[in-house]
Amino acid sequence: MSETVLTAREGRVAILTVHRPDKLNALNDQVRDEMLAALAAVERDDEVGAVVITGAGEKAFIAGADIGEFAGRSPFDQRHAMRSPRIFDVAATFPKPVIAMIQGFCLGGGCELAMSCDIRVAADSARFGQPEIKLGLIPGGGGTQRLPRLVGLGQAMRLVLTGDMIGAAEAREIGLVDLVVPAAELRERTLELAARIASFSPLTLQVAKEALRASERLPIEEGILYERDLFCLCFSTEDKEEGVRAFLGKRPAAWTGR
């Protein structure tokens, strides 16, 4: 049984909760290993259509890395600790939609994990930042790469070079989060969104996510061609046939993931 990552299910939605509330859910080696194991388990589970990642308690989503692990580490030690697979990259390339449900502090590695997710839903009381500069460090979980893609280079420079925290409203304004909801409604609204997404064909969701993620790495001309190929690939699936029949028959589709 995992000690630091709790797994729950609501319908077709798996909820992975980082459970270190006494440490503001800070990421340590154990959390990273157990999160990788939890993600692998829900990837294999055909009954899971979407994943929600969150933190225990109201104070923090994830308040960053466990800084106590940094003391005395050599560059070689740290490189070993950052070996692949890394939770940030696994979340970003996960075949099922991943939603970050964010409350309280979302800092450093926590912010980087949230950025790795496909959609970010934040409580109006949430706080965001990349404070590594204050430790003589830079973001190391993809923050210097994913943050500019979400908010633009100037805003990313401001957040990384100052280490300042910003509130949920500003995070929404600059594009760091996608939805901001009252804190009391965070769980209900996030799970409602996740359930709606999980109700669609799991195969089509995977293809849609792949097409969208490709926009981060491909020039527009190549991306359009790749989208066309993936669109045509959908015509080989049973779910496309079912979706068309259901639409024409004015009934709900019964997806099989084939």
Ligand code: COA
The other form holds:
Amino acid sequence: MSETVLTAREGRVAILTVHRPDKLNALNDQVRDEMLAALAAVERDDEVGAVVITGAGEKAFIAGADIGEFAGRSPFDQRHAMRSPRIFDVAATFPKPVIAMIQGFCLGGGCELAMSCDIRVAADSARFGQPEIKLGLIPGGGGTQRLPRLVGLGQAMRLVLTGDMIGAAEAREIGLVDLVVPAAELRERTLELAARIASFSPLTLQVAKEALRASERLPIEEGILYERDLFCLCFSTEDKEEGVRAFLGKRPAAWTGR
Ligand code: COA
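Having seen the form predicted on its own, could you give me the form predicted in complex with the ligand?
Entire complex below, previous chain first.
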């Protein structure tokens, strides 16, 4: 039984909640292991079309890596703690869409986990930052790579080199989050978005995510060719035939995931 990552289901959406509210949901080794196990379980579950990751309580999404684990730790022990698979990479390559639902503090490894998700929805009261510099550290969960891709190099430099926190409105303005909603509506609005996504063919969602993720690593010419191949791959599915026939027949599509 997982103690620090709770799994709930609402329709075709799985909600994974990091549950260490007394430590502002800081990521320790147990959370990482249990998050990987929870993700593996929902990956296998055909009834799950999309995943929402969030933190328990109103005060924090995740306030970063558990700083208590850093004290006195050797580089080799830290390297072991950062061994693959890592939650950040699993979320980014997960075959189903992953949405971060962010309230309160979203700092350090919490911000990095949010950045590795496919879409970020934040409460208007959420606070973001990469404060590692204040600990004599740098971001280690992909922050120096994913942050500049989302917000540009200058804004990433500003956030990482100062460790300053920014509010949700500014995070939206610079592209760190995709949607900001009133805090009281965060759950409803995020689950509505996730449910709408999860209602589509899981095969098509997987291919769409793969094509979009390829844009992070491929030069545009290669990305366009890769997209063409993935587009043509969709022609092998029953769901493409169903979607097209449903449109032509003026009826809703009934996806089978085949
Ligand atoms: N690691 C371990 N424990 C953490 C934590 C973290 N990243 N963030 C918060 N906590 C713990 C606090 O130590 C405290 O525990 P305690 O009650 O046993 O003393 C508890 O969570 C509540 O946090 P507290 O600091 O009392 O809340 P606050 O409202 O005064 O401040 C923050 C909130 C987020 C500003 C502050 O907790 C903070 O700066 N956290 C560290 C953020 C960080 O540097 N993250 C990057 C890590 S690489």
